[in-house]
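Heads up, the chain below is alone and in the form predicted on its own; it's given as structure tokens.
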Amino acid sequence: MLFEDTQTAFVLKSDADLDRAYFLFRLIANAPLVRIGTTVTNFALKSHLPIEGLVRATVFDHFCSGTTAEESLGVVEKLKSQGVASILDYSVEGDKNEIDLDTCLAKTLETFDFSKDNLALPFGVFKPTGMGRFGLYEKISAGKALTSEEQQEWERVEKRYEQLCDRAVALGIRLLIDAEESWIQPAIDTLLEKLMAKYNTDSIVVYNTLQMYRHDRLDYLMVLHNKAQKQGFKIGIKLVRGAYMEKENLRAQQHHYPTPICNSKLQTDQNFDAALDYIFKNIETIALFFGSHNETSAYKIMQLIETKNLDKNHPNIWFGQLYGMSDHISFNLAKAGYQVAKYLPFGPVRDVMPYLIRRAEENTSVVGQTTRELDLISKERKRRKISGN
């Protein structure tokens, strides 16, 4: 089996790198331990305590690449050297105001700036919520009407995408532009539509994010296929599973409407698959980014890539990974091939802790997926012992 190759996967890694994974991962397995953990990193950080040089040495150096993009520059080589290509993520989460939405702007296009010429970042990244308040995507997603005031915000908003889609298009990368809860999407969906009608003519460069644990994306993506079609404009896909359940869940109890999770763990599978097939039918008008750690579904759209006699390295299918996991699955896919790009987050260590926590919870509620990682770094540091290297 491709994935079970722990020699590829980790070929990067030393000995003391491979020590602090397994570490990590064991304490990631043991889901008390993460909710008091982010409980006194929380109080920390608040307290402005000096934890920055234990999270550094620890969690921050295993899921970032740095603290600059400049800085993470060094692992972008390094993985280019195993044939694995790098997505910059400015990963600074948080409420921001107009100067903090400006300054994470400011701070995106920088990381598009060093794709220029640069084979090894094809993409660029970035998340709606640092483009604009969340607040008032909410808004506009339920339909109410804007104070002039905030129609002049939402200008400001369109006209940093509209930036960034330049930009894009200017030094011949692709946008990956992430998903959101679902009561403030469909602010994003509609001027993500807008933005493929005006830039994804002639080539793809906008992608949406269809979170695929939502019940309703299957048709949303039919739907804006087939709207795109009739308009003459191509569609960039990232497809995930989601990161929001247990948010999701509460919030429509709370609220008194139906979830629009699904109702098990195999409907989203179901679902995933079959966005995969609908893809691959149309595969030359709708470009794939897979943004999964799923193996299954890795090995799934090997098949169809190779049932529909498609070039492994074809412009519109690109597998993807964060940074610090999954690394069985980007290495051993690019040996094999593909075209795997992992994500490399970044950032002021203190800045990036919301995005380390939210990292750290999601793997805790990833059925099998911290086992995974402790057995494949479990059989690679076997293997080292007894070859020696």
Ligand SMILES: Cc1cc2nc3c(=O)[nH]c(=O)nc-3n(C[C@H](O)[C@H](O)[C@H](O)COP(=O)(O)OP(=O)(O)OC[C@H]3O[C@@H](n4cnc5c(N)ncnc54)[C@H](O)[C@@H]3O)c2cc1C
The other form holds:
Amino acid sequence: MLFEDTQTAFVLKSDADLDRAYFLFRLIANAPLVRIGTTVTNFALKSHLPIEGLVRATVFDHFCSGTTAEESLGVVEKLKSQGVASILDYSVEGDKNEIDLDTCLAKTLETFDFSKDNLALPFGVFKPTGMGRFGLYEKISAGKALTSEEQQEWERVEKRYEQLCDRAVALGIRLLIDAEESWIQPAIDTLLEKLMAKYNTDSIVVYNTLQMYRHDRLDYLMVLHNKAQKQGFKIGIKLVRGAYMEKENLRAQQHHYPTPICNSKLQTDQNFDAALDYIFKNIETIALFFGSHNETSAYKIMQLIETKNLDKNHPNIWFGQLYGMSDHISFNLAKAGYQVAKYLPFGPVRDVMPYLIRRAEENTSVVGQTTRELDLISKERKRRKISGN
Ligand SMILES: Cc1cc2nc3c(=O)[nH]c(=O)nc-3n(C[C@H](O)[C@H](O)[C@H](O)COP(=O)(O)OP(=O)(O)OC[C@H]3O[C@@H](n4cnc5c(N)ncnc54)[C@H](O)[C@@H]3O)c2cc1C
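Given the form predicted on its own, state the structure of the form predicted in complex with this ligand.
Time for the whole complex; same chain goes first.
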């Protein structure tokens, strides 16, 4: 099986890197420890205790490519040497005022500029809450009327998205827009539909993200595609399962509405597969960016490519994984000739903490994934010991 080749998977990792990764995933596998670690780290950072060095040497360097985009270019080059592309992801999260939003826009545009003359950076990425206030997206999504001030605020948000699209077009790159909580998504969907109609006519620039743990997103995909067909534009879809399940279920319970989340992992997987089938039936008008660490889904895509007789490097088919996770999928796919990109989160240590905590919690809750990382690292350590390299 393709993903079992650990020599390829860890080709860029020294023995010391592997030891650190093993130690890290062992810690992450321990849920109570992650909870305590998260609380202590948050407290220490808030109290300005000097723990940045410790965070940096452990979780940060494993999951992030640097504190700045420039610093991340070393990782970009290394990945490029193995045929893996990169996506610079300015991962500063949290509530933002207008100045913060403009700073985030400027920083994101700067990351796009690194794509100039660098084929190893074929995508730009941003989070909706990096470009607009959460409460504003929420109000629009709930169908509430905006005050005239809020209307102007929304126009500024739209302008930021347009600037990002214009820069992407100028640089010849594609643009992935992440998905966050479902209760801000309707406003984002409407805005992205407008942008797809404008920018996705000849080539595909704008990608919305569909979280398939939501049982309503397959219908949305079909509705969007029909609309696009009628209006003469194409669509870009980043397909993921979704990262906010607990939060979604909790809110639905607290506000007494049915949860938007599928009622089992199996249902999410079936939903994900159905979306893949639909996309591959329409691959000339829907571009896919597969954002997942699920081996079965990756094999399914390889199968679809083969049965439909498509090129492995078809411009509308990209695989993506996060830096520091599932290298066995990324590197083996790239070696076999598929198009793969790693998300490279970067930013000041304290500012990327929410991202790092999500990764730790995700790896704790997705028990199978952590065990798999540990097994793969063990296998590679053994292989190196026996073969001597
Ligand atoms: C490149 C990339 C980009 C990403 N971008 C985004 C993004 O923009 N927005 C976002 O939300 N996430 C994003 N993610 C994270 C992604 O949504 C998943 O949380 C993560 O990848 C785990 O899912 P999986 O397909 O890799 O693995 P799997 O282990 O197969 O699936 C785990 C996922 O299944 C779902 N699930 C688990 N248990 C249940 C249950 N009981 N009922 C229903 N569903 C269940 C959850 O979504 C869970 O995260 C991204 C991931 C990658 C790799």
